[in-house]
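One chain comes next, on its own, written out as structure tokens in the form predicted alone.
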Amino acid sequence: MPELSETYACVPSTERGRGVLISGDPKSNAILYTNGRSVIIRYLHKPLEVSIYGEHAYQATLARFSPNGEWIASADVSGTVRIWGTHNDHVLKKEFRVLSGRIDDLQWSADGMRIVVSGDGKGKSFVRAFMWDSGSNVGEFDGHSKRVLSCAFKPTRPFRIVTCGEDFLVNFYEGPPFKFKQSHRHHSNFVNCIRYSPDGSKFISVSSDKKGVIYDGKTGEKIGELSSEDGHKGSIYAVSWSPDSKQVLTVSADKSAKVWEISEDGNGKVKKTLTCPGSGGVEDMLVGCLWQNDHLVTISLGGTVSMFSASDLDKGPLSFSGHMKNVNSLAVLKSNPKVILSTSYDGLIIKWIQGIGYSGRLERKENSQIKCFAAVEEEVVSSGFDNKIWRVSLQGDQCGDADCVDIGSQPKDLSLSLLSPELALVSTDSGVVILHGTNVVSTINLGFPVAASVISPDGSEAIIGGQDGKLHIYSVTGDTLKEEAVLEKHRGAITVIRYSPDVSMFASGDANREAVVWDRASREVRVKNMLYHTARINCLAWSPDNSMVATGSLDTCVIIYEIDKPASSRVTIKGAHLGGVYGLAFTDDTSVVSSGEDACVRVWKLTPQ
């Protein structure tokens, strides 16, 4: 059975003009965040150790550890809260439907018995507090008229709950059972985040009006605010207290994070402004933060996670990033098979090194979207959703000059001949285009709808798969294609075709969940009955020694077949990626890399059967 050896995690889903909630457990140094339907648990001191929970039926919005670290409560856009175990297989304890709309914040009480959530709801209920085991209400929360963006639970007795939201209000409730006590209108814009200090003496609210206000924790009266000199120049999206309750960390749309000293009388002044490395574009706006033990963690709109050290603020941050969207293709460099390049359709190319993990983004000068992607040693070739094919030269970690060629219609598939990578075959809806460098050698209308294509490493043969499931084999001479044979076996549109590394075989997969391995010389079927997926096959990869072929499908599984054995002796990796597998590659004869809809990249070790 293949075992998971590494996971390269996705980054938190972010949204313009909204804060992102990350939370942590100081004991185990873990942090929690969400992306799509997944909840991700990672450890700040062990970047390759990642655990992912994917049981939500809707997009998850945030998750929090219980005070003892044994349970996690996670919430989603449908208003559902799931409470599940941190360890052993994340067993579900309870599920409650709490609000009628999206949940924006959730907090546990310090004794771990009660949970308060806030968010969007139909009618009046924007906030609810309930017992964690029975789900029964503990109080009435009136006083808000719009979506409530954040809530906080006083960590010490007497318990209090404070909430803030899009109606510019900060509300204060006493209890339990909780009831409305007073309301403050010190902000003139959305109040994005509210947090109690760990000792319960104060709480702070931050807002899109660039202000932060500090209140007394027990009575709820305003006692001070963050000073405006050297303050933030943009909306403040999130705030987090230091463990000793004397400092706070804030992050803002002005692309900076600030550490503030909070004096006894409740006023704050800037101790240090932290700037994260970046190009200074929109994606460098900071939208989330967490102060945990000695780590200051910030998250940018583009998904970059930066960690500063609280004891040495002058030291530069440790940054790591990843994908936020579906990772639709993978490439492994032949010269150095430990290097994995992954791309997502938003145009991000990330370089990973097996055993180390994140190794940087490849920044292109023209950040075009990516639908098809191929890489050889010196360059990457990509096509997006316009009619252009981009060739970008690679110099180490940097991208050099980019050239593009317009081929006149939308590219569906692109394939490079590995021995002379100048030569590329691009398929479009009705035919193919042969490129040499960035010159169109010829555009050939084949007279049938093309679904997938591949060119042999020496550039002498092309295989074109049609929407009708037929494979057409052509010989390539100069700028013309001559049809040699038509192979009929597939019963659905061809989705992917790949030659084996020694070019003695090729494999094809279709939308009707079947894969076939063919012998190239005789054009006969080598391996038949490869019908073990339950949905469309998206990707296919050969092992370097030609002995195995792996297929990845929309049904979330990866199946590995051995060429010399019948298809029934396959090995299946179930649930490799939530939402479907879109990229596959072998790095050596026993390691296969997969990527998918959940924006993660995983490395699996195969044990010889």
Given for the second form:
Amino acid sequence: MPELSETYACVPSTERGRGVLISGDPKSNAILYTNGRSVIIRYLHKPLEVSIYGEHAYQATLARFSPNGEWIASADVSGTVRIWGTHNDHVLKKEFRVLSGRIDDLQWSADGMRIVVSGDGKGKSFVRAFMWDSGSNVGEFDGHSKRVLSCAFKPTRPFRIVTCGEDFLVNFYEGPPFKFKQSHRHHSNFVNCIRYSPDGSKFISVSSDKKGVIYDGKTGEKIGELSSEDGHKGSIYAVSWSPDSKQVLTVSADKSAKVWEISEDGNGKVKKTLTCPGSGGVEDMLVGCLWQNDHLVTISLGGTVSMFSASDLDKGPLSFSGHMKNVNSLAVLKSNPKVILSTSYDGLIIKWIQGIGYSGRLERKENSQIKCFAAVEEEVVSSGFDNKIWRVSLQGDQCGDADCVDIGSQPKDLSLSLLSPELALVSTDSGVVILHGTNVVSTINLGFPVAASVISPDGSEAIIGGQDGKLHIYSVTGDTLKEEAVLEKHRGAITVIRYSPDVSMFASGDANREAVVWDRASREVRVKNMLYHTARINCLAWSPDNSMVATGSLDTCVIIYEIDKPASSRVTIKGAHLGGVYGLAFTDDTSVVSSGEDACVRVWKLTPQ
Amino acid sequence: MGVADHSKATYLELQRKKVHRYVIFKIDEKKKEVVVEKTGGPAESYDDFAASLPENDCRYAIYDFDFVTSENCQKSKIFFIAWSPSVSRIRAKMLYATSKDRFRRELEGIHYEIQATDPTEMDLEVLRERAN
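Alternative state: the form predicted together with the partner chain, after the form predicted alone:
Entire complex below, previous chain first.
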């Protein structure tokens, strides 16, 4: 059974114009965030160890640790809250349908008995507080007329709840059982986040009107403001208190984070402004923050997580990033098998190093979307959803010039001949295009709808798979293709074809969940009955020693077959990626790297049987 | 569709005297009855049985599955496998499907029935899971 050795996790999914509320557990130094339907638990001191909870049926919006660190409450866009254990395989304790719309914020009370939830109630209740184990209501929360963006529980007795929302109001409730006490309208725009200081003496609300207001924790009266001198120049999306209740960290759309000192009388003064290095574009807008122990964690719209040290504010941040969307292809460079390149359809190419993790983004001058991707030593060839093929040269870590060529119709599959990477074969709906560098050598209409294609490493043979499941083998001479054979075995459209590294065999996978290994010279079936997937096969990879083939499918499994053994003695990795496995590669004879819809890249170690 | 006496007798031998590991039945279209095509000795393995089933044609099969339960009991269950691969001809599939009931009624004492349309569906793992 293969073991998971490393996970390169995704980053929180972000939305422009809204903050991302992340939370953490100071005791175990973990932070929690969500991406798609998964909740990700990351340990700040062990970045390669990531735990993912994927049981939500809808997009998850946030997750919070309980005060004792044993339970996590996570919420999603359907208004459901799930409470599950941190350890022990994430056993579900309870699930409640709390609101009728998206949940935007959730807080545990300090004793871990009550939970307050706020969000979009679609006209009915926007805020609810309930007992964590029985779900019974502990108060009436009226006073808001629009979506409630954030809520907070006073950590010390007497308990209070404060909420703030899109109606610019900050509401104060006393209880339990909680009743409306008073309302404030000090802001002139959406109030994005509201947080109590850990000692319960004050709470602060921040808003898109660039202001922050500080209130007395017990009475709810305004006592001061964050000073506007050196203040933020853009909407403030999130705020987090330091553990000693004397400082706050705010992040804003002006791409900076500020640390403020809150004085006893309730006024705040900027102590330090932190900026993250970035290209200065929209992706650097900061949308989330957390102050945990000594770390100041900020999250940008583009998904970059930066960690500053609270005790040494002048030190540069530790940044890491990841994918936010489906990682649809992976490439491993032959020269350095520890380096993995992964791409997602939004055009992001990220470099990972085994053992270390995130190593950097490949910044390209033209950020087009990527659907098909191939990488060789000095260059990267990609195609997106338009009709262009981009060839970008790689100089060490950075991308050099990009050249593009328009081939007339959308590329469906792209393949480079490894020994002479100038030659590329691109398949389109009706035929193939042979490229030499960025010159279209020929466009050949094959007469049948083409699904997948591959060109042999020496460029002499090409195999084209059709929508009907037939594999056509052509010999390539210059700019023409001559059909040599047609192989029929598949019962569905061919999705992927790959040559083995020594070119003696090739394997093909189809949309009907079957994979077949063929012998290249005789064109006979070598391994059949590779039918163990339950959904279409998306990707396929050969091990460097030609002994194993791995297939990844939409059914979230990766199955590894050995060529010399019958297909039934296979090794399955179940649930490799929630949503489907889209990219697969072998880094050496015992490690497989897979990537999928959950925006994560995972490295698995195979134990030889 | 009739059932040949020999088929029923072979099944009883498997069930009572345990002389066979498996029996493969075929429909003889000319005589319009279910006849025994092949039997396997008790020493043969599941892989031998799987290899005896044709890739492109339907069959009925009986397999005597021995296993040890979680409480360390040696148990034996008889599986009836309706082998109907999706690559076989439609005529064959229809024939075997409509005659299956009549044939099954003759065989008393079957513990589990499996319908397999490709080799993965009658994998040893599937049998093991059904038996437990």
